[in-house]
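Take a look at this single chain, the form predicted on its own, given in structure tokens.
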Amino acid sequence: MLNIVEIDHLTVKYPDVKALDDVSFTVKKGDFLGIIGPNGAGKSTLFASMLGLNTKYQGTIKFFGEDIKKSKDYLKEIGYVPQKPIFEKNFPATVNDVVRMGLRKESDENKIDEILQQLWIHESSKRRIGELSGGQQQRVFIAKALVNNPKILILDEPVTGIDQQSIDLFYSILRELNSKQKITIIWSSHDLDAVNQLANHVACLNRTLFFHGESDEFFDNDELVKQYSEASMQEHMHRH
């Protein structure tokens, strides 16, 4: 199976800290990769580098076999869902407006309604984005990410601050996108149970790469899970 993402010896240094230290892993077409790690582990730095927002790194990042510093064409094949943004209730953009921001071609206009129906949010298409619940807003941002039929979906802790019912619906949508539409998903999360249920591969990140491999290999190994949990707790205590 083709490697569509290749991270090779990725290191990111800031003046007072090394955010990522010699991180290497690959993602194959159709994978569902769960990236786990404590706050400050470097997950957002990793995504910023992969999306071309941070270019000051050492090492190599390739999408579809091409170094991203040589071409930005790969971005057309990526949908990105950030951590939940907060909108004022009177923010003037409607659901339709927000999803339309993701369009690259006017000819795709009728794709908006199709995606909103797929994500069970079409009845709110004329409502202001600020009037929706956190879970509804995240579905809108998934719709915005999917409206151009991306090959890869990248999600940065997308269920922060969302109620459990919305989280369950969100996870079922991700499962369907991966299993039925064959979209490759790279998803950072603190929810180990959800990663265990959804992802077929897992990467444990704490500035360095603690583990990368099949989910079963990690979650069925009590010693690995214990080592990871202890490392995460030590990082949390160090920061506080």
Ligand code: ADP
Second form
Amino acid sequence: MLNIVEIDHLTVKYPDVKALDDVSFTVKKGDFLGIIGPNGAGKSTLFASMLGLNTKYQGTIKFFGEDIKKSKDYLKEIGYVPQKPIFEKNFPATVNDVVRMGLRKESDENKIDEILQQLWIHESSKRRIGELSGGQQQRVFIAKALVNNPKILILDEPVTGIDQQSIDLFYSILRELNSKQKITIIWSSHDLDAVNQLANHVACLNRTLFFHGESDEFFDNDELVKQYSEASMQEHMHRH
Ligand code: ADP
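If the structure you just shared is the form predicted on its own, then what does the corresponding form predicted in complex with adenosine-5'-diphosphate look like?
Below is the whole assembly, all chains and molecules, this chain first.
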């Protein structure tokens, strides 16, 4: 099966810290990859590099078989959901406006309604984004990321500070996008249990890649999970 993403010997050095150290892995079409790692593990740096926002890295990143340094065309196939942005209550944009910002061609306007319905946010389409709960805002940002029919959805720690009911809905939406619409998902999370339930592949990041493979292979191996949890806890304490 086609490798949609190939990360090969990726190293990112900031002046004070090596955020990623020789990280290599691949993502195949249709995969649901959970990237787990403690704060400071390099998850955001990895995403910034994959999205072409950080170009100062060693190694190569390929999407659809092509080096991302050669062409930015691959970005059209990616929907990106950043960590939850915070909006002022009076921020002057409606839900509809925010999703429209993601739209590449105005001719696809009716796609906005379709996607808002699919994400259970349609009834709020004329409300200001800042009036919505965290969970609803999150779904608006997923809608914005999906409005151009991307092949890949990349989500950066999206459930922080969101109530449990919204988290459950969010997880069922992700599951459906992957299983029914065959969207390849790359999702970073702190929540090992959620990754275990949703993702079929896992990458455990702690600056280096501790493990990459099928979820069952990781989660069925208690010793591996324990080793990873201890290593990331030590790293975490070391940093704080
Ligand atoms: P995560 O998303 O897993 O929390 P990050 O990629 O944000 O990890 O951070 C990895 C390490 O790189 C941290 O030690 C962080 O302080 C450092 N870092 C992240 N971004 C920058 C930057 N732009 N400049 C310098 N250091 C950075």
